[in-house]
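In C-alpha cells, one chain follows: the form predicted on its own.
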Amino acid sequence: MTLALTSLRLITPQGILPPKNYLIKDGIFTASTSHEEVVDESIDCSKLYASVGWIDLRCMSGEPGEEYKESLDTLGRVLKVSGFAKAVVLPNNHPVTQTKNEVEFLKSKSKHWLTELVLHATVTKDAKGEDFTDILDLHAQGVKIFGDGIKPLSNPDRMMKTLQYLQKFDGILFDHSYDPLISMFGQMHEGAISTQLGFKGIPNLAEDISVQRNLEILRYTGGRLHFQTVNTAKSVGLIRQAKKEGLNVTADVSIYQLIFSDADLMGFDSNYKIVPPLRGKEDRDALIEGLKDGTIDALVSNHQPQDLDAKQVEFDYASPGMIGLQTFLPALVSLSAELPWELLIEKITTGPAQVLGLPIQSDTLTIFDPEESWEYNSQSNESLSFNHPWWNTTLKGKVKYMLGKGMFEQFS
C-alpha cells in the first residue's frame, strides 16, 4: 500500500523544512519525486508537522506487580498514541528487571508495540544498592542500561564499581542522583513556599551533592553516565563543566518540571508531588539554559502512573509520580512559545538516540497537529491512571499518526 502525505512539514533539528509531499510505500518513508506516482491513499497534511519518531528515556509501568496502575498492554497503548518510536522503562516493577526471566517477559509483552522497548536493568538485585545483579547474563540477553531506576545509586562504592564493570560492554549507567537521607521525609521543594504551606523541603543540596560526588566518581572511573531528571541550577552548571572538560556524561530533564513550579502546590493538589520536586524560577532558568546550550541532551516524559488510593489521600501519604506520556505534545506547544520547536524535537529524537548510542531510525515518523484542541479526560484517557493535573482540562497539541516497525497507524 502506498500513501501520499500532502504538504508535510517536517522539523529537523536544524529546522522547520518547507511543506513538501511525501510517500510511505511498504513501510517506508520517502520523498515524492513525481506528481503522477500511483497512490492509494492521499493525507491532507497542510495544518502538520512531522519528525522522526520520538524517544523517552524513562517511563514507567506497573506490570509486574502492580498491573492496576498501568499494565504493558495499556502503556504500549499509551506511548504509540504520544508519538513514541522508542522507550525506556524503568525497571522498578514488583519483581524488578534484575534477571533473564523478567527480560524475557517484557520482550514477549512489547513484541507487537508500535513502540520498540528498550531494556533497562537494574544495576544492583531488588534496587536496594547493595548486591549486584548478574550484569553480564544481562547484557547477554540485550541490555545496555543499567541503574536502579527511581532509586538513586546512593552508595559509593557501588557507583564507582558499576562505571567500571560497564566499561566491559560499553554499558551506560543511568541514574537518579540525589541523596535519600538529605531528602528524608521531605515534601516538595525547600523554600519560602515550603515554609508558607508547613511542609517539609527537599533541599537542591539533596542533588548538588550527588551529582557532584559522582561526576568526580566519573572522573576517576571513565566510563559512562547518564543523569535522570535533573532540576538544580548548581547540578546544570556541574554537568556543564564536566562536558566541557570531556566527561561521558549526559542529562536529561523531565517535562512538566519546565510546566509547573512548587507555587503549583499552593493547592495542596498530590498530583504535583513529584521526585525530584517541582522547583522554583532560578532552577527552571537553568534547566531552559541547559537545554539551550546542550548541558541537558533529552527531555523526558518520567510517567509514574499511581492509582486514585495513592493519591487522593492526606499530602504528606500521597505516592509521588505523575504521567506525562499523552500531556507530553501539548507540553512541547506550551514550551514552543519560548523554546524554537527544531531544539524541542532535537530533545526528543537525536538527544536521546544519541544519549543510548544508537542511529537515527529513517524508518519511524510522528506527525502532529500542534493546532489542535482535545479534552483530557476519561474519553480520551489511554492510561488506567489520570494522576496529572492537567486531568479534565482542554489541552492544545495532538498526535496524529505514527510510522514505526514497517506499520503506519492512525490517530484519532
The other form holds:
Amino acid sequence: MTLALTSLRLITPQGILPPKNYLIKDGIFTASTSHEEVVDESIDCSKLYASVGWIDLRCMSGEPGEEYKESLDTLGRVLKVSGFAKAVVLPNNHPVTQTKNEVEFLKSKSKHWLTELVLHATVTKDAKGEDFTDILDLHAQGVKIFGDGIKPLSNPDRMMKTLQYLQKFDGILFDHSYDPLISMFGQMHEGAISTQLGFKGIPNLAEDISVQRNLEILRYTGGRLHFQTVNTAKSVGLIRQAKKEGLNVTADVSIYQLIFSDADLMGFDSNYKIVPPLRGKEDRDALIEGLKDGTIDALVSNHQPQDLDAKQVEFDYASPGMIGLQTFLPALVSLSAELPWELLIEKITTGPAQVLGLPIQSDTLTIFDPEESWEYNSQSNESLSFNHPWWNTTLKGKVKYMLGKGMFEQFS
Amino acid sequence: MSQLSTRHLLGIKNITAADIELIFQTADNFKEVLNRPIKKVPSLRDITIANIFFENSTRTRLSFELAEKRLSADVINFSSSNSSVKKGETLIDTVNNILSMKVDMVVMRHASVGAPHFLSKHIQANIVNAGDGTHEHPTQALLDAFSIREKLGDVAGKKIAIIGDILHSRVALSNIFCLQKLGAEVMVCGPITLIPKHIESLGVKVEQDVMKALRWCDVANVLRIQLERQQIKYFPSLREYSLYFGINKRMLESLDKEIVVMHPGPINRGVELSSDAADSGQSIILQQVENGVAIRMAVLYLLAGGK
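The form predicted in complex with the partner chain is what I need now, so please give it after the form predicted on its own.
Below: every chain and molecule of the assembly, starting with the one above.
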C-alpha cells in the first residue's frame, strides 16, 4: 500500500523543511521523487507538521497490579494517540519489573502496540535499594535500562556497584536522584508558597546533593548514568559541568515541570502533587536554559496515572503523580512560545535516542497539527485516569497520524 | 459593611482586614452578652452545626460548642482521633453522611493541611476551619488579636513576638496573617530547626535569642512545643529547650517594660512557659479563652448571614 502525504512540513533538529510531498510505502517513510507515483490514498498535510516518531523516556502503566489506573492496553493507545513511537515504561508495578517473567509479560502485552516498548527493569529487588536483581539475566532478555524507577537509588554503595556492573554490556542506569531523608514528609517545593500554606517542603537541597554525590560516584566508577526528571537550577549546573568534563551523563526533565509551578498549589489541588515537586521560577528558567544548551537531553511525559480515589482526598493522603501523554503536544505548543520547534523536536527524537544509544528510526513518523483545538474530557481521553489540571479544558495541538512498526494510523 | 467577604472561614489569609474588624465589632457585642445573667441569644435558632474533629481537642471544641449553644444553634459532635481515611471512609463521605442529616454549618479540625479547603469544593455547608494540620487556625488568631486589642487598645503599630515551635504551629501562621493585616509588626523566635526556612518571605523578623525577642516586643505569644506533630527530632531535649527557649517570671522582670504574655494553650508548664510567668499579672491567657467564645460566636453568626 502506498500513501501520499502532500505539502507536509518536516521538523528536524536542524530546522523546519519547506512543504514537500512524501510517501509511506509498505510502512516505510520516504520522500516522493516522482509526480507519477501510483498511490492508493493521498492525504493533504498542508496544515500539518511531522517529525520522526517521538520517544518518551518515562511513563508508567498501572498494569500489572493497578490495572484500574492504566492497563497496558490503554497505555498502548494513549502512547499512540499522543505521538510516541517508542517509550520507556517505568518498572514500579505490582510486581515490579525485576525478573524474566515480568519482562516476558510486558513484551507479550505490548506486541500489538504501534509504539515500541523499551524495557526498563529495577536494579534492586522490589526497588528497595538493597539486593540486586539478576541484571545480566534480565539483559539477556533485552533489558538495557536499569534503575529503581520512581524511587532513587539512594544508597551510595548500590549506586557505585550498579554503575560498575552495568559496564559489562553498556547498560544505562536511569536514576531519579533525590535524598529521601531530606525530602521526608515534604508535600511540595520548599519556598515562600509552602511557608504560606503550612506544608513541610522538599528543599532543592534534596536533589542537589544527590546529583552531586552521584556525579562524584560516576567520576570514580565510569559507566553510564542518566538523571531522570531533573528539577533544580543547581543540578542543571552540576550536570552541565559534568558534561563539559566528559562524564558519560545525560538528563531529562518532565514537560509539566516547565508548564506549572509551586504557585499552582495555592488551591490545594492534589493534581499538582507530584514527585519531584513543582518548583519556582528560578528553577524553571534554569531547566529551560539546560534544554537550550544541551545539558538536558530529553523532555519526558512522566505519565503517572492515579485514579480519582487516590487524588480526591486530603492533600497529604493524595498519591503523587500527574498524567502527561495526551497533554504532551499541547504542552509542547505552550512551550513553543519560548523555545523553537526544532529544539522541542530534538528533545523528543534525537535527544532521547542518544540517551538510549539508539539510531534514529526513519520508519516512524508523528504527524501533528499544532493549531487544532480539542476538548480534553471523558470523550477524548484514552487513559483510564484523568489526573491532570487541564482536565475538562480546551487544549491546542493534536496528533493526527502515526507511523510505527509498519502500522499507519489516523486519529480523529 | 455588615457581611463577611466569604461564606467559609478557611483561613485568615483568605479574609480582609475589614472582615476582621467586622468580626471584632460583632465579638464586642457578644462579649457583652456573655457577661449578662442570661447569656443566650436566639440568633442561630434552627441552624444546625456539626463539630467534626478528626484531631484531639479540648478547649477549641468546647469553645465552639459553647459559642454555638449561646447562639441557640442545634449542635452535633463527631470526634475521631484517626482520620476518616484510616478507617476506610473518605473525608467527603464522612462529612456528606453528617450533612445528610440536614446540617447547615461544619466546624472542622483535621490533621491534614488544606482539608477544609478541599472539603469546601465538595460540600454546600458553610465551613469553619478549627485547625488544619500545620496550616491555619483562624479563630485562634482572631481571638489572639482581639485580646491584644482589648489589652492594648489597638493592634496596629504593636510589636508581637511569636515564640516557640513555629514550624508545626497553625497558630503562628494564622497569627502572622492576622496581625499583619491589622498593622502589627511580627517576629518569630525559637530554635532555628523549628522555624520554616522561608518564613522571612512572609515579612516577619526572625530571632533565635529569646531575651532579644522579649526586649523587642510589646506582646509575647508563646507557643506549645508540638511534640505530637514532630515526626522527627528537632532539638536535643525538653530540658535544653526550657533552659534556652523557655520564658519565666525572672526574664519578664528583667525587662525595662511590662510586656503582655499570651499562650494558646494547653501550656507545657515548665517547658515553654514557667508557672510563675503563666500565672503572672502580665499574662492574659485566661482572657484569651474567654474571648474565644465571643469571637467564635461572631464568626458563626456572620457566616450564617448575620441576621
